[in-house]
Structure formats: C-alpha cells, structure tokens
Amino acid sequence: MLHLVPWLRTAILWVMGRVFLQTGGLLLVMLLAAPFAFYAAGFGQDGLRGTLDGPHYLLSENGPANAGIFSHMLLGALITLLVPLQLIRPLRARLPALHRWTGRLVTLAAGITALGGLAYIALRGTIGGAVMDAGFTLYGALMLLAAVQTYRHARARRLDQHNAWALRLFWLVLGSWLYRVHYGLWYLTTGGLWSTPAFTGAFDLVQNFAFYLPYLIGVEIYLRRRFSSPGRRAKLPA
C-alpha cells in the first residue's frame, strides 16, 4: 500500500490544481465583465426610468419596445455578474442552498432577458437589419431554451443533463459582454476594418453569430468527449 502514496498525492494535487484554475479563471471571467455589467445595469435603469442623457438608437417611441430592451439591459447585467459563481465547484459543494437560489434567481432572469430582447426585435427591429435581426433572435430563442432546461433538469435531479444546459447557458448569458469583446479586439488590430457604423460590414454580419455560435459548438465537443467513455454514453446530455 506505501507505493500506492505518492501516485495518490499527486493525484491529490493534480485535482486541487484543477479547481484552483478553474474557479481562478471564472472569477477572472466575472471581474473583467464587471464593467460592462455594471454600464449595463446603469444604462438599463435609466432607460426604465426614462431619464437617459441625450437621444440613443436603442431608444424609440414604441413603448413596449422600450420597455424590453432596456429591461433586457438590466437583467442580463445581473446574470453576467452571477452565473460565474455557479460553476464554482468548491461554492456548488459548501454552499448548495445558495447554489440553488443563485440559480433559480439566474434562469429566471435569463429567460426574461431573452424574452425582452425577442421583443423588441419583434416590435422595431435591429440597427443591422435582417442579418442582425436572425442572428440575435436565434441568439435569444437559445438563450432562452438553455435557462428553461438548465431550470427544469434541476428540478427534475438529472443532474449530468442540468450540468450540460447550465454550461451552454453560461456561455449565452457572456455573449453580450464577448459581443463587445470581439469588437474591442477587432477595432484594436485592424482599426474597424469591415466594420461599419450600421453593422452592415463584413465583419459585422459574420460577429452576428460569432459571438455565441463557435462557443456552443465548443460546449458540444466537450461534451460529447467527456461522455463518449462506454460507462457514461447512456447519460449522453441531451
């Protein structure tokens, strides 16, 4: 049994590594979208109240409209902020009460983030168009699926199927802050090459997708290679 101890420390080692890097990145992720969440959240209730500083393309004079983007704005800056703490694992095992909550709290916000931006594409349309409007009204039906089954599969205690959504969710709830990430990218290496003032650009037309699309087929992968081992392919996450 003696030489069985130094492969299990490094074992040891070797897992608390992992959830070290793993909840040092999530927070990581969480601090550098502070500050668009918190802009978000700022400009959301100013556009509830009705006291934004000047005229703005969000802003129109259908109401409802109105009503759903800027309720979209200040939701989703909430989620932004908290759906990081719900992969923390080492939060999930001491704090499961909180967990739960924080997760009840996320799915619905994210459902009525997306409901709110389907709506207001709905009523008035994009700045962008008709690429923009596809784009971002599959980018909210997504959105909006992910927090109804991550929600649902919890319930239910199918706990590989919740962890699958709950993933697929947290890259949808990062698309709005990873939407300006590409675009602060792109502008600081090209100087906006493609891009245009009405999103009508090469490169405004291909991030309509971009931005949510390439990482959900990330999740796909990974997925299906953690659960292609004979002993966990009946528990497939659908």
Given for the second form:
Amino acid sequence: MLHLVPWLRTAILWVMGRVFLQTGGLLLVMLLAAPFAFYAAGFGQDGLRGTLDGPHYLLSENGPANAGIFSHMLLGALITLLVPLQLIRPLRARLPALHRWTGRLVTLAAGITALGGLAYIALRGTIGGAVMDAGFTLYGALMLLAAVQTYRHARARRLDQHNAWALRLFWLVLGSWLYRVHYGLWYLTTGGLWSTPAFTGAFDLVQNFAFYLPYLIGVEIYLRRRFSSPGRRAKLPA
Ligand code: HEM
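The form predicted together with protoporphyrin IX containing FE, contrasted with the form predicted alone above:
Full complex below, order starting with the chain above.
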C-alpha cells in the first residue's frame, strides 16, 4: 500500500470506505427491520395454525383468503430479513453460491408473498376500502414483477438489468416495514393527525402509495444517473 502512488491509494481507501459504509448500512437496516419481521412471522404462524388470540378482522370463514393473508405474512417476514443480505457486496463476491441460493429463495418467496396479498384483496378487500385496495394491489403487482425480472435477468446473465431489478425489489420488500415506520413516526410527532381507525384520513390515503412509490422514484433517479455516464450508456437497464 505504501508504495502506491498517492491518488491510487486515495481511490482504494475511498472504495473500501464505501463498501464498509454500505455493508454497515445494510446490516443496520436488517437489525431495525427484524422486530417487524418477527411480529409478522408470529402473526402469520398463529393465523395459519388457528391459534390467534381471540377474533381478528383479517381472519374469516374464507379459507383461501386466510391462507393468502397469513402465508404472505410468514414469507414476507422471511424476505424482509433476507433481502438486505443480497446487496452486501463482499458477501456476493466471496460466497456467490450463497447469493444464488438466497436469491432463488427470496424471489420465489417475494412472488408468493405478493400473490397471497393480492388474493386476499381480491377475495375480501382491505380495511381501508377502494383507495387502500388500489395502493396495495399496485404494490403487490410491482413486487411480483420485480421478483420475476430479478430472477429472469440473473438466469440470462444480464447483470446490469438484474442489479437494477434487484434494487427495485429490495425497496419494495422493505416497503411493508417502512409503512409501519412512517406510521410510527407520524403518530409520535402528530399524535395521529389525519389518520382514522378505518384508514380513511388524508394521511392514510397518502400512505397507501407513499410507502413504496417515492422510494421507487429515488431508485429510478439513481439508476438514470448511474447509467447515463458516457462509459455506461450502452448498459442502461431496460
Ligand atoms: C414484504 C413483506 C410483507 C410483510 C412482512 C407483510 C406483513 C403484513 C402484516 C404483518 C400484516 C397485518 C397487518 C398488521 O396488523 O400489522 C399485513 C397485512 C396486509 N398485507 Fe402485507 N406484508 C408484506 C407484503 C405485502 C404485499 C406484497 C402485499 C400485496 C398485495 C400485501 C398486502 C397486505 C394486505 C392486503 C394486508 C391486509 C390489509 C388490511 O388490514 O386490510 N402485503 N401484511
């Protein structure tokens, strides 16, 4: 290291710093989202086993709707925990087989999670009515699309497109946790202004889309900027 020209040493230290920060950030996200993942896993298991404490509005006589909503919670918990691991660069470089197997599991589970949620909306509808139905249906459809595209491009070795769709999938999977984070912070700061128990307040209506759309827009801006540099223009994701 000491014999390297100063600019090369600075560049190497800068890259190492970025990788270190990125890995630390992803592990922190995993840690912060873990309580929600365990809550969702417990809820899903109890629902599937029929051991929920007392009656719950999500549980009904409709067997397929119950299977959809409770299995989506269980698999949703799994992907919430696993998806940050997929973005950790040193792990991908050192353990490519782990990345591939976890990737297959995450994309399959994300697809089933989305289908479970979509089935529940189609069979019973959400507590918040038409706007919530629309927001969550779009969310499920986008997650299904991102899961399929992430897997498809990986299989075809189109790595730029795979990475772009994996990033979209990452933010979509974290969306369910971010939904609770938004609510938590809002209630903490405003005491629940513009939010009702039936999810019909102005804040609730915005939240139906705000837990994933702004993050996806951020991803698109990031991808356009990253791929618009002259050397990479040809590899712009489809
Ligand atoms: C990303 C992983 C996901 C996790 C961990 C997750 C977890 C949960 C949990 C725990 C609930 C129960 C609500 C509560 O009392 O807190 C719930 C409700 C629900 N989720 Fe998900 N979810 C995920 C993704 C999705 C997706 C992709 C859809 C797509 C359609 C979806 C649709 C729904 C619906 C419709 C409800 C019921 C809303 C209502 O109260 O009427 N979820 N989810």
